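Have a look below at one chain only, the form predicted alone, in structure tokens format.
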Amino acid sequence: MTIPTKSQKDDSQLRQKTMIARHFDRLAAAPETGEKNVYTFVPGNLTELLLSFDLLPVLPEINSLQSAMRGKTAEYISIAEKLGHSEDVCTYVKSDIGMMKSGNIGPTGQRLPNPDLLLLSYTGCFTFLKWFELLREEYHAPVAMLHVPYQPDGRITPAMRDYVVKQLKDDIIPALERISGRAYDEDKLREHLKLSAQAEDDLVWVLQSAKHKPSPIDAYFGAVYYVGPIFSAFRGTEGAVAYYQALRAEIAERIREGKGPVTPDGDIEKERFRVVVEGPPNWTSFRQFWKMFADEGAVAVASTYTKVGGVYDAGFRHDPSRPLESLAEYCLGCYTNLGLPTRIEMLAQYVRDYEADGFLINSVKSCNSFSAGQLHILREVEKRSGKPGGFIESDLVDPRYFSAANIKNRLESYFQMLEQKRLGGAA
């Protein structure tokens, strides 16, 4: 692999970087422009509903991971821990608290506006509840909570959907009307949902392009760029539709040329291993982490992290003909709202469908929503898929818990094992 003098990015990565930067510009200007904003979370976010009220979404997890990639979170976490937050607390939370205590300067260096509303869509992560309690105490902002029932057996019942829809009608929409000063416009919501479905179609095509050999994408590292617009502030916009149309065309060209994925150090010259990955990536050493895979010719052909903002490849699309019911089903179906049996079967199916050589779990120290039950997941997916699993450990945005030497050794041993199994099978 040719080592360039600087990190390489494909066109789609550059486009999404520009989109996100412009959104931060709007947020920074909001106190002058009068635009209102709503802090919310990635899983189960109601972006289309917010946009129908002309409200700007702010996503604290995105702020934390963007800050981590810019080397800022160690200081933020230290500030939060000095204030009494435990080492075991989610590092997204501590990074956010530290950023807020440092003037609420966002990852692009511009000040983020204080929230006009804290909108908590509870989708399987208990930490979200405590996180917004802390933000409410600091900002003295109103809170609206959408309680989403947990999906223990992988099935959405009519009662679950109706329960969420009732909250949307009785609690969430009235809160948005108060904040925005506008009445609920269902026709406007339908238009945003229509745009979402278009973008979701193209995203699924891109993710499933990894079934090709070689895969034209990395569905873990590379795909975090691809899902950025749809998981954050842009789902339901013309900008998102245009982005995913262009991304699809870009990936189709890579397939025609027989190319593998772009990495920060250039194209992977030969796909040696195809793996499925469970768990979020480490953001503080993202490029170094990715390079450990790329140097081995290992390509992630599917991942669960790219489903935290919607499991679209299972068939869900936002439906403008059933606007509130569709939003409810979206929230109910997010990955963090699924039980272990559903997650296990999803991973095993990915291993089969994408013809993976094995699967890896990155167990994140401070994220219970992902790490709980992962050893059980490891054993069960091995049993169902017949493929070997690997296990590494890091953290989301705390650099203290990224041990490069340890992770590299484990990955090298794992890929050597895959190679030996392949040679043994050939013999």
Contents of the next structure:
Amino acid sequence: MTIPTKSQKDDSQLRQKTMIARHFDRLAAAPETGEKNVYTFVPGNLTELLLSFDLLPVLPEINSLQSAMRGKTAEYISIAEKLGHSEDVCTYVKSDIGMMKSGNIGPTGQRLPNPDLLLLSYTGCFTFLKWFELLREEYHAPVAMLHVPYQPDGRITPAMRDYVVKQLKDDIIPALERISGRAYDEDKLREHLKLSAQAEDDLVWVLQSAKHKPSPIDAYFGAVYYVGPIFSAFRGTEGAVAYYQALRAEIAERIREGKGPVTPDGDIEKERFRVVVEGPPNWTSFRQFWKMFADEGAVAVASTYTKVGGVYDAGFRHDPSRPLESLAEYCLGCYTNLGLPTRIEMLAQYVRDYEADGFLINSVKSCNSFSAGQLHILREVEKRSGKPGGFIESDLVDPRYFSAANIKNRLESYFQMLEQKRLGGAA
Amino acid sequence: MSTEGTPLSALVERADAIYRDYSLATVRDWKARTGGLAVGFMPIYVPCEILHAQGVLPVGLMGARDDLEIIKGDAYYQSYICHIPRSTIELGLSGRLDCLDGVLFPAICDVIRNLSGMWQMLFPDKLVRYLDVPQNFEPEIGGRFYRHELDELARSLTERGARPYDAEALRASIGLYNALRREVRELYALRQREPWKVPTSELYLLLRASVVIPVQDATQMFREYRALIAEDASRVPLDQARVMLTGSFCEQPPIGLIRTLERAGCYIVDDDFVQVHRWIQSDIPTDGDPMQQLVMAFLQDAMASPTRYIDKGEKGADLILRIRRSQAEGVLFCAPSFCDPALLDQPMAVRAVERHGVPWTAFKYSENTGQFQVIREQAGTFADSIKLWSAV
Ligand code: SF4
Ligand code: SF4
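Having seen the form predicted alone, could you now give me the structure of the form predicted in complex with the partner chain?
What follows is the entire complex, opening with the chain shown before.
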């Protein structure tokens, strides 16, 4: 992923761009080179394990969001709905089905190979289960299922960890051995995990840089680019380590220069509002949506969406000394796998730690995992943080549910309210 | 011929009254009589035997109908989320569920999952347990995990004031629930053979009542019902289409919808309603380690469901088997609006029935749907077309 409008691209962006291009080149060439690929999900992804078998990860969620950014999803969703997929269900799934039916052209315009394996890491979202059942029917590919239990009480019990580790040993690793034709190499896995932890340290530094005033980053819109490598095919690679080092250096520079975040339309000159954001962004009108914030001088200083692929700022790191246990804990700890009370506490903590003026929930129609309970979250976080919450509704990749005028109105009223509160507080 | 004023109608009315009673009078009476705890559970399945063995009354919470005014529940849920969580919240916040000492939330979808967290916060003095269920069905993997979940459930009930876990008591409870499951199976089998004798609108009321009253009473109710319909000569076959209804395993349709389907010319010969007493498909052995027997039954003898990951065999094979067994001539895909498990599964289920040449139609409902005109027309046309085809 790259921020396209900046004329002078930062080193980190160029690195990311190159990494992505190479990855999709390899995927496109896979039918000729014989490289094997594994479709899997962002939450609970086992990238290091796949890499240790030299398998190429494919993330259908990311393909869907990229399709939305390229303006393709209206058509894809319509294809899926015509095939009988309900208008009520997650649009990521329908976009993916529509993309497949349209030739499986991925984000770089190249054709994606059919999956050699569907690694169903069932973490934090029920839809995943059905999504890969649907793909299994379409591709006739084998499925390896990893059931990751939910954390209703905000803690990982030994029973949960053992259950996941046992599945890794008995089901997942043998399935990867079969597909790759290689034996499990724990030392190689450890090497990848070591690299993951290094990149994770730098990512956390970047995300926490938003505690500065002004924040040098936008931790929602901007940060979706920052989490790109670590949430997708690159965690555990040298490339990701180098990317996060470069990114960290750039952000450190921005802090030194007292700069605010970059947006598609340039730097935010004055940080007027600091907000925490819950929920995924809308991808079909991503830049328009971002601009609605940027025009008001609103900067996201923390977000939960950037934790769906791992809650690293709470301290978790992949640990090469306990490879499978650490992968299990990683899966168990992803944001949407956390109980509502934990999510609420996390948001309230963000509001406090990042000295936010308020928080906003973007509730997406597609996603019960995120959205069911968000009105309760709204009230509870308000209560605990003492800061006002705002609530907007859209969808991830279905343009029919992005009502720009409506959302803009709501945001403007919300920011006005923050302003009045501030003035009232100052009086 | 009318059955009004007969013992049969009295029995159905009793079930109807229990189904309609949002304030759970029978549960309150039971508690007053026995001093025991009562713990609610959300769809689809929890091992009620464990609760029963520890002296706890399991109480199925199946949402509401269109006569429950949602005052607070809508403030908790967006319009694009199914109805059952908001009616459950409404019932809870309005005090109607106060007689419950806790609620169990089995892992069937993200809505129920997130509701468990809300319940924890809204009712901090009650027992709230998310009951995770394995999607891995190997005894040494998923079985071990599930065993731990069940042991924890038993422990948490004791912590709450229930009797401690006792293997002998659990064996006895399994025996009682086996008897109840047998009765339900018998009734389903009878309906398949002679659907005119067991209108689904009656069976449904009995099922709804059966999740609220004690297990022996439920068994007795089904037994009595079977005896009474056997005596009832007024129930004669009509020219109706035999259909299987699928998709309604969590949020339940209003009784009016079922009546509408029957009036539109359908004999419902199999369905997904209130599956808790059918989830385990045969008797659970009452010897050995009873907790482990519950685990094994869950792993090896549970119904196929869109909420479970099934990796063996052809997708939809269970559905086809049920269609064949019940000799259904068509399928009604009847799912709640916004229900992820049902609606994500549906395209695959549709393909399966199409592969086997079974006609189908689909519609959605909400538990508070009050208007059935469109569904009546759709089901009527569907039933007519089935009858037409079977006549040629
Ligand atoms: S339901 Fe939500 S978490 Fe699941 S795939 Fe869709 S957007 Fe992702
Ligand atoms: S109706 Fe469907 S989506 Fe709603 S709670 Fe039940 S299973 Fe979940």
